[in-house]
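Presented as structure tokens, the chain that follows is alone, the form predicted alone.
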Amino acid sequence: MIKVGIIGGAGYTAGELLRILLNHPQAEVTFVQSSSNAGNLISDVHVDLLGETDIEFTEELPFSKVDVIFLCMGHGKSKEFMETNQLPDSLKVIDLSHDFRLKRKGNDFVYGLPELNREEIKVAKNIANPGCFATGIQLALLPLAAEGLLKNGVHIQAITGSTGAGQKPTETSHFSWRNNNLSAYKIMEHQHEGEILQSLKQLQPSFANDFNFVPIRGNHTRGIFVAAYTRFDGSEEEAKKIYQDFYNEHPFVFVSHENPGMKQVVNTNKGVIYLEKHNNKLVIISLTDNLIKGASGQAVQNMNLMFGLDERTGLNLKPVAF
């Protein structure tokens, strides 16, 4: 059994991360921090674990019990956690924030898309997991990077729910504000982008054109619908093949051949992408759920391919479809 710590405990992420792993047949949660809730059972805070789990929440830190832990803190405190712990060297760390994302000297961190980096993520002590944004957006383009194949601008509209912004309210996660509304956010600045051109430049290093990127906060909870576009000089029925090829190897990923719903990812670690073609353009869809393969079951995807398991193991989640 891979025995498991969680370092921030009570947000939206550890709490999926929770759901998973308490149900996943090779890991054994054996400790859940958190300074604010210590001593509180973890089902009065994610009650939808009534049942499922009698662990307290524990402001303890006992690295030498556990093989793995997940950090499910905000942006920048994982980078203070790292600096001010002494871990063991066996420990192995998968990150949820953005702190380690981004290459840069003294990083030792891979990072954790699966479908980009599965062999070193397999051998990887350290993981940086994906954003929400990050995942669903390169998922839909990093087939055509593959193949040299993105030589114009890249134009992209992407809708998300209010999870993605964390389980803290804040005036637009506010239900009056979120239900009945739209509106954009960091329009052409949102900081997945710097992951996002990282990777696509890792499998096409000559990519310097425009990337233009349109995040909308959505009136639903949870759920990422990315709807991009650049010029392609193929045809659809090519453009299908470069993406299915892409992803023949990968469990997660589906190309549909029919036009999707979100409804068919949410609750799943799966990433569905739909392709049409339309006079010199290429319009790909690519659907994910934001807190499962946006983030803690793409992040429980990464624990099993560094412990050498299978890595649908635990993840084989049914659809909320309706």
The other form holds:
4 protein chains.
Amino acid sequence: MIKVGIIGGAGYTAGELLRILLNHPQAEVTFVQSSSNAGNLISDVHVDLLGETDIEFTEELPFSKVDVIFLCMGHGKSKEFMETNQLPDSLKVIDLSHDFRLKRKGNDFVYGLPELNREEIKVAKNIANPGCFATGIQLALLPLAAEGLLKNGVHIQAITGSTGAGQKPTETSHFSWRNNNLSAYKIMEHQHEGEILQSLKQLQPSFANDFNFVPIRGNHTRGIFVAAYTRFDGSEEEAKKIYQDFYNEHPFVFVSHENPGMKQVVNTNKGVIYLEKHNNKLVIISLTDNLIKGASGQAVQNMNLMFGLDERTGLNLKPVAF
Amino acid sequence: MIKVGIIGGAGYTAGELLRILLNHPQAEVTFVQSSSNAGNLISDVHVDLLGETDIEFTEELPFSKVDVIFLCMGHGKSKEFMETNQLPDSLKVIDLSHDFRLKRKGNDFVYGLPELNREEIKVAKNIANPGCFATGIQLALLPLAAEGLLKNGVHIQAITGSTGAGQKPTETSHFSWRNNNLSAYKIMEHQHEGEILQSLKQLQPSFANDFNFVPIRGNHTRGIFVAAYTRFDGSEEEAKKIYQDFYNEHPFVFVSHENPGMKQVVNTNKGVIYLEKHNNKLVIISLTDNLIKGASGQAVQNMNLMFGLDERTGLNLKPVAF
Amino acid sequence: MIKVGIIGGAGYTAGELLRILLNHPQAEVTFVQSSSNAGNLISDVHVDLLGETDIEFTEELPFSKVDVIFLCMGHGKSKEFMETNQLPDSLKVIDLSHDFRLKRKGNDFVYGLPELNREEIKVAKNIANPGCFATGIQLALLPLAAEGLLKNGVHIQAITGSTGAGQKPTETSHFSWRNNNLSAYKIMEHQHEGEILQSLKQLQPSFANDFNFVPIRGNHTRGIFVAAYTRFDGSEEEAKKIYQDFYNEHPFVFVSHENPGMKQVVNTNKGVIYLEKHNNKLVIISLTDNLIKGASGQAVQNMNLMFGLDERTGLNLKPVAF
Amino acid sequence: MIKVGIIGGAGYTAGELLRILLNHPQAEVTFVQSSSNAGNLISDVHVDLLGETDIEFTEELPFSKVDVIFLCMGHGKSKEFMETNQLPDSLKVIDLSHDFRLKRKGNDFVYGLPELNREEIKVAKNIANPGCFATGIQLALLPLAAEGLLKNGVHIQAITGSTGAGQKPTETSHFSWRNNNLSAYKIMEHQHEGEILQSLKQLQPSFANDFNFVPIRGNHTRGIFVAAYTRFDGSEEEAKKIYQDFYNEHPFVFVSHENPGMKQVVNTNKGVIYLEKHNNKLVIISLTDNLIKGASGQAVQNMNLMFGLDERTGLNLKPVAF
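Can I get the form predicted in complex with a further copy of the same chain as well, since the one above is the form predicted alone?
Now the complete complex, all chains and molecules, led by this one.
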């Protein structure tokens, strides 16, 4: 059994981790740290866990009792955590923030997108788990980059659910405002662009293309919808073959032959890809659940790889479907 | 032209008042007070008013320039306002809080439900505008009370939209929580019970019946859905006649011969009533928009009555329908 | 391995069964019959199953190859099926329609509510799986009936999601109509009343009380919200003890000490109960997912009991939470 | 008073026309034709009109009694209607289908986008009312085209509400499917491209640019959200000036200085435009209500122009805001 600690246990991504790990056949949640909720039952915060667990949040950090910790604190906090805590050499770390996603001197975290870096993840000590938009967009583009086929401008329309913005109530997460509403934000300057471009260049070092991304706040709770397009000179069939070959050995990403709806991946760790060729453009639809494949599910997928398990262990999740 | 001042202009009910009054053919918004937003454009807070008005919020209270003020501050604040401000004798006041709804010594506010108190409203100086749940529930029960026919227990299921809880973001107004969700609150102890019972006793002084009301938070923004039932010994046709006769002279309340959906009253000042008799029970469906007939529209209806206008002036609002 | 056949495989309840059974460690889906979809991939109809299964719908009914069949056809069709097909003696049947829920001469189906009939279910050949409203309402009332404490009128407010009405598009399931809408239907005459009363009388034979139920169409996809109340002379603590004792040995029903939101049971087989005492009334909130505990999850729970498995096998489902 | 006839009165656009025209101070609905609903009360089909009108649908077509007819039948039906009916010379026609939007020999309909063709509309006999996506997208691009500034590829992300697909229930308008869902359709081949390109070329005859449009089905009922971008060499301030100057004399289109949410135009005839410059791209957000500015409101705006009224007559609609 892999012994797990969770740091920052009261937020959305920690809740999803718990929902997954409590049923994971090879993992055991040893402690869940939360400074704001220490002493409270986990099921009083993540109320759907009523009856699933009697664990309480703790302020303690018993690193020696666990094999891996997941960092689920806000962005910026993980860096601080790593600097102020002396972790045992044997302890693996999976960080869900953006603090360690970009390569730079002294950063020994492996970027944890299994469809890009599976072999490195297997032997990594520390993982920087990708962002939600970043995951959905990379799944749309990596097969082309792997073939060096990102030749011109890349255009991304991507819509996110409200859970992507976390649990702190804000004006744009107010039900009265958001219900039946749509709005753009961080236009052409979303913070996930850096990690996306880093990955595209990893596969296609020449990539320095025009990259356009207008993020949109959707009127739903879970799910990332991406419609990307770029120039592609081959046929639709050739495109499909490139994607199918690329994802053939990756158990969570599927190329659909029917035009899909976003909800079919909600509450799963899947990515669904759909392709159409029009004129000289290849249009790629990419669907993921921002909290699972875009966060906590992918974190567990990384844990599985790091500990030599089948990638899918504990991730055969029932889709919500409706 | 009726000159209008609004106190507490940044909240939901003030926004709705402005949306109505800016198109009211006989009213003119003279000032809109807001301490938190003084100096800002109204259309920067109520953004849908872009292009409709150039008025700014003010901290001033130029009472002498207006004929009527609407109090749109939080509950408790209206009482404080009336105590600390010396108002001109000629100035009429319409209070949207619950501060003056209950009769008590020294309270000279008339309870502003036109279907109950139209004649008193016409000559009132001060109006206590009813609560949203209170409006929907009273429209369901007043015709029976007027006939002295509330003989046994009264049972109310009523569901409110998120705008009923105001614009301050809270845990239960968070989109991620509320979307697709339902929950009960203030079970059997909602603060509107007092005004409802007061009105029922006004029409049927003997009323001291078992009154049961479980308020439910709905997964929608606007609208109050009420399903009430009570023992009724007559036929369904007799019930319909009682309701039709009662509402015949009230231009905003209609008895539907088809089972209605709540959304058909949204964005209007209407009440829609529907009746079915089963066994010895009369079931009454009552539909209203919590922000209009349940708040700001009714406040304008009261203003119209107080100033001798047709009740409907400025209230022929386009339903949103979808 | 339990070998399973599904009859009527294209509808919502069959889809949910498949989502559960494909991950069930002790069951194997042997065939899925659908006359309208024979020859099509299951994952082309239940599109979220892309990558989970390569099974196709069939027109065949190879009864001898399976241990149990689930009947997922429309109401009325199960009776017809049982009359026109000669089933092997050893074949167990779990029917999700209402055709066999009411006891009558010649009906050998056991009513499959484990919290009521667990021992009978364990030895049953045929099961009539309860209705969704019926499940939620019975979970709210059974503990009182078991104590003979349903003394007066019983009042039910219950709200259902759109999936309760099946997948055939209708006027009231049209998104443009239903979004942000609420409406009552089958007022005081819902078809589930019969099975509810049958169960209440099974536990409290004297029960002949005034039973009031106004079903409401909610603006959500999954979930049954029930708020029931009835006279109760004991204290809130006594009520809680009665419910906790009753559900203590039932692994899917939990008494919450916090006022819950419906969504916390969505995508699970759980029931969550919450109690408040006001004046002489006990108010009982009961939450279930209409497609799982109210249909396909309960059907699998029944299968587990019939085949000697732990009731929870394959039913540790990840809640969707948001 | 302008006397109005509506052909095809039972659908969504006819309902919206009625909601607007019943309160229009200078128009009078003389007849509403519907073959499927002849003899039924209008308020039994458009149920929110309960109490607003006692008109019944008719099968008659008393052309001589009206000054203008609105064609609200399905696409293809308007052409048939014009061919089979002999209309009085003085009768004006406003067609809401796409049948006459594209210029071709013998088509004497003026394309009814007032922001493009106001002077032609004023003297037109027949109007082809623009499509909903087409309206939102043209409002985003016309000011650039008017300056000849569409120099490179044009990229459109646009999301529509469910009412855009009409009232016939379909799989993708089923609440259970559509709620919380997103999907692309008619990728790069939406039928509105023709009218958009026609208008862009009208203003910038050289326009033959790469035009990219992936339409998305949104999880809301009303509203078109457009985020468009194209290369622009000037500054953000220069862009804002171009747009403000262009829309200065058009009373329904406003340039917002704050990043807007789509819902702020819902239930109004407004267009709201917002601009940001990033790198060498100008990003244009354009918001409209698909049923009003994108259909029936614009049709009334055209009627106002054709009959010499102020464009805004009857179109000061209360926004729903929430």
